[in-house]
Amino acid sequence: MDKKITQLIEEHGTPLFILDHEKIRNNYHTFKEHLPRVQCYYALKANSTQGIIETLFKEGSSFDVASYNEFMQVYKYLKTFNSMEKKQYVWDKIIFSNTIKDRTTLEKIKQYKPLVTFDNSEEIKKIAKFCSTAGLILRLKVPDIGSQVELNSKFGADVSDAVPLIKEAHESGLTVEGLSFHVGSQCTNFDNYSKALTIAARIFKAARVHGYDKMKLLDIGGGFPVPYDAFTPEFEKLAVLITSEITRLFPEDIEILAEPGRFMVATAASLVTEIIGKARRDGKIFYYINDGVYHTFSAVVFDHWIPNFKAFKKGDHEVCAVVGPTCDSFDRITLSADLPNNLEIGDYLYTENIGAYSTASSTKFNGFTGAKIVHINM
């Protein structure tokens, strides 16, 4: 076992979520190197750990939030950080990208003159009544074929409704600042981006024909692929495509935003778990560990993530099951882990690339509190 990991286990116990901030910085630099025109608005929903916000902000990132609590988590930090400079950052640092917001949230964020997304007529009426200071971004429905998590069955205005919605917003006294889309999380079908950018360009032109020429923002969402395995298409190739299409379709005065979440943090975290039980059931070894799908492995359920396990101990391998500690039979992480068959209670397992949609959606089911987060290279 790695000496550093051994020291961390001795100090903090398990389950242990090791978050590497140097990797987060490297991921951010990779994103900016290949998409220099695009301003990064990190999507907090992927992992809202405060240290991530602080690391990315210092690198130059803005933030994508989906709730009042996320909004205030970012805003309070920015306010503290910028108090010395006597500056206020809202639009250039935060976008509220949840297209459906409750009335109380809108009333609370009105004072900050936020940038918010919408995709339907009822949302326009709600924003006009409760948050008339907001700048609006119209979210479009675009293809998300082949993405790990599709989003456009729940969000996004049909292309035919786009200009009428922009018109309605303006007639309600609101200003539509631009357009947005999301091709689905972990998008490996790059055609989705090409088609989405073409759709957005068409709406920009149509809006200007109708006199709505103040739109200056384009939010291309998230979905940028994380290299979970050797079969994942390379982000660098996608970046070339996006850059080429943006240059071809949009004038230089259009500001380009993006909402990477998974891309920034997925590869930046590892999890160490402890085997707390072992049994052979119907011929298969079951390893019971002190973390599960109700906790750090929640991505198995909510994100269609395929978990990976490595053992520190060597031995003959066979296909094993790895299951969580709760009393629920649903708490099965995987039934097909290739692991040594000689592991014992007290041995440790190691899981990589678990930084996104893991601790963010962990619960306290059965009284288990989930993994302790430890920051390295801050």
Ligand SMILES: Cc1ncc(COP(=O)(O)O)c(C=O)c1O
Given for the second form:
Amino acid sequence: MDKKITQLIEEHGTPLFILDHEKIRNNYHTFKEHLPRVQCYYALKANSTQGIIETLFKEGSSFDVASYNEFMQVYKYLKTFNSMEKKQYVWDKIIFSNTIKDRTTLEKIKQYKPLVTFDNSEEIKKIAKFCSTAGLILRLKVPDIGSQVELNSKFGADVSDAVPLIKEAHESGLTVEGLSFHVGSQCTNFDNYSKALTIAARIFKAARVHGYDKMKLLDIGGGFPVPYDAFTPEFEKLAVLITSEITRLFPEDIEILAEPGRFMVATAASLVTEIIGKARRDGKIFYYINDGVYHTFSAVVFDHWIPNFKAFKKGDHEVCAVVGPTCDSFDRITLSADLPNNLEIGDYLYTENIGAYSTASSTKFNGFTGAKIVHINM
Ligand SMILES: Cc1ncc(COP(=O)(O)O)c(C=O)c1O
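If the one shown is the form predicted on its own, what is the structure of the form predicted in complex with this ligand?
Below is the whole assembly, all chains and molecules, this chain first.
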């Protein structure tokens, strides 16, 4: 086992979520190097650990928030830099990218003149009544075929509704500043991006024909794929496609933003867990570990993610089950991990690429508190 990991385990115990800030910085620079025209609004929902916000802000990132709490988490941090007086500063640094916001949230964020997304008529009425200071971004429904997590059954205006919604927003005294879409998370089918950009360009043109020629923002959402395995198509190729399509379809004065979540943080964390029980059931070894699907492995349920377990100890491999510590039989992380069969109680397993949608959706079920987060290379 790596000496550094042994030290960290000795110091902090397990389960231990090791978050490497050097990797976060590298991911950010890869993104910016290949998509230089695109401003990154890191989607906090992937992992809202404060240290990530601070690391990304220092590199130049802005932020996508989904709730009042996330909004204030970012706003309070930004405020420590005393730059919030600048009128457009909130827009430059925060987008409230949840198309449905409750009334209280709208009332509370009104004073900050936020930039918010919407995709339906009821939301326009709500924003006009409770947060008339907001700038609006219309989220479009686009194809998300093959993405690990689809989003467009719940969000996004149909193409045919787009111009009427822009008109309705303006008639309510609001201004639609631009368009957004999300092609689904972990999008490995790059065609989704081409189609989404084509749809957005059509709506920009149609809106202009109807006299709405002030729209200046295009938000291309998240979805940028993480190399969880060797079959994931390369981000660099996607970036070439996006850049050429944007150049072909949009005027130069359109500002482009994106809301990558997973891409920034997934590869930046590893989890060390401990085997707390071992049994053979119907011939198969079951390793019981001290973290599970209600906690750091929540991505198995919500994110349709398949973790890859590794052991520090060597031995003959066989197909094993790895299950969590709670009293629920649903708490099965995998029934097909390829692991040594000689692991014992007290041995450790580790899982890489677990930085996104993991601690973010961890619960306190059964009284287990989940993994301790430790920061390295901050
Ligand atoms: C509105 C919005 N923006 C951004 C993201 C981040 O997406 P990803 O992690 O795929 O980059 C999501 C994910 O669900 C989202 O719903």
